[in-house]
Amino acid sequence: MRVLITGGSGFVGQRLCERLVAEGHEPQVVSRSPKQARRHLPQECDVRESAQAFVDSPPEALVNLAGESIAAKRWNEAQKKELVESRLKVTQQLVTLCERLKENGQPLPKAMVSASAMGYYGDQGDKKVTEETPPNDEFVHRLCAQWEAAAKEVEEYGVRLAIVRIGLVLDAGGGTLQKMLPPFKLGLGGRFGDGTQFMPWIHRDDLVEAILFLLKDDSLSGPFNASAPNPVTNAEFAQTLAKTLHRPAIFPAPAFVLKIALGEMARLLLTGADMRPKRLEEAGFTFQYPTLDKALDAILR
């Protein structure tokens, strides 16, 4: 089938793409730098500058994964509303894809995927998290809430909605591991404030399986818990991450020092959710990593 993927070329979209020629489907991508982002996917993908360029080749199902990164830049007034318009602007543009395939008495995509992430019930200290556990109101929900709720707007096209709030994606290359790496290979790693937060994590493997799963079950749809069914808490990571890559872990970054050098993003490191993949485990989906070890083992040997 042909697939509509936004974010194509991004660290999952890339590994996505990949699993798709490989099934023997077709990828379409959409990215603001064309030319550029062939060099990264197999030749198979079609890529174009908008969802709307599509309208000739009507995608049959949806992936959504574009948004600027959370934790590219400082947050400030300017640049927590980029976050959360990047994210709508893109969502909006698949919107009005199937507006116009309607209009044209085009076929409608069948289903969608669409991204959302952990941030979604904010800090929920040390209780287990599932997908009817209330959010925390704080920036971070109130961002994929609204990308949430602008993405449902393609039920009222009949196209199965299946949202997956995903944990730190894990893998060579990019992701969680990219930052985190460096200073843990100088052994000069160690947790972050106290360290009990929680850390819902993923292989991206396993994230790039669950999105093939959600677009293939005509019977699923609504929010699913992308993450590892063994979530860790940070100060757990870090010894982990640290055994695996034969370091010690014993250099702690301070709270304090972490809130002053990140103001009001720190609490991407200093809060957490011990968030479970309930609806997915419930579904029949299969963890190939689905504890830390294994992942980091896979990646890091």
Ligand SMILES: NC(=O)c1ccc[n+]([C@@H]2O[C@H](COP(=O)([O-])OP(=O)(O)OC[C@H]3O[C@@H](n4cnc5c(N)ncnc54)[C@H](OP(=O)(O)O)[C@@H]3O)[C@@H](O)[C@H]2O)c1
Contents of the next structure:
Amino acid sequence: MRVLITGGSGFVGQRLCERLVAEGHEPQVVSRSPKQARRHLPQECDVRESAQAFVDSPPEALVNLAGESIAAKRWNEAQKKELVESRLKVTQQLVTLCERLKENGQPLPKAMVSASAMGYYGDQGDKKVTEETPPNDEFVHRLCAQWEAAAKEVEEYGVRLAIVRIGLVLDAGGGTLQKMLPPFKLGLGGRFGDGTQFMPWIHRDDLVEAILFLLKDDSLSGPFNASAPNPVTNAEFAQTLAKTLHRPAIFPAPAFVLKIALGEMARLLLTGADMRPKRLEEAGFTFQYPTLDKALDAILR
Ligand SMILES: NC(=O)c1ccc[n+]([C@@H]2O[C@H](COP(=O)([O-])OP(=O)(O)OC[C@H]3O[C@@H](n4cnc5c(N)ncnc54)[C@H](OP(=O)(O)O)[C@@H]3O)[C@@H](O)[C@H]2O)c1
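Right, and the form predicted together with this ligand of this protein, after the form predicted on its own?
Let's see the whole complex now, leading with the same chain.
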């Protein structure tokens, strides 16, 4: 199967491309810098600069992962605009590709898995959060809601859409864990603020399997929480990480310091949601890494 992936060069996309190639599929990657992206991808990947460039070899499925990194820079108004617009622009490209294929009488993709994030729900305190939980209105919610609405337009072309509201993706060599590891390895890690905020997380391999699961099962559509069934609070996360590294976790980062250092972006560290993968579990998806100690053991072994 030809699977077109936006953001295929990223932390999640690279692993997804490796899995697709291993299963005998043909990944088609959209990247702003194809030359650079090719260096990080299996040679079987066809990398081009835009989704429309694949109109001559219509993909059978779409995976939408691209977007400006949420923690790349302090959130001033220009950066917030970039976070939203980078996602809307790439998602719109996929809708335009479907439009072009339809106009040309070419086959349309059967399914699309489009990324969203736990941020869809905003700050939820200690409430259990499923796909039905009403969101808290704040910047990250509005970002995800616009991203999801843009993706929904593919449904007009008969494309089945599954949205993954992704938790913190864990693995070696990238993502948040890579940023957290240096202080924890030095024994200088600790919780953020009072540590009671929830940090839904998922092992990168489980996320990739969940994306494949959603691509393959014709009966699944709508939003799916993509996080392990056992979320932890930030304090538990810090303790488990420190324990796995055989270090203490006794240096909390006070909330006011994070707010001064990061501005509004500190909400990413200081608020959260006890997100549960209700719909994935009901659909029969099995997590290879259901608990944080198992996931961190495998990653840091
Ligand atoms: N990793 C996590 O913990 C996590 C958690 C929740 C949600 N998510 C979401 O899941 C998606 C995949 O995550 P990831 O960790 O794989 O992301 P990533 O490593 O940051 O990769 C995303 C890709 O998007 C492209 N991109 C970056 N900035 C862009 C911009 N301004 N405009 C257009 N394209 C841009 C890049 O590809 P090129 O440079 O090749 O164009 C990049 O490789 C992201 O959209 C992210 O928001 C991730």
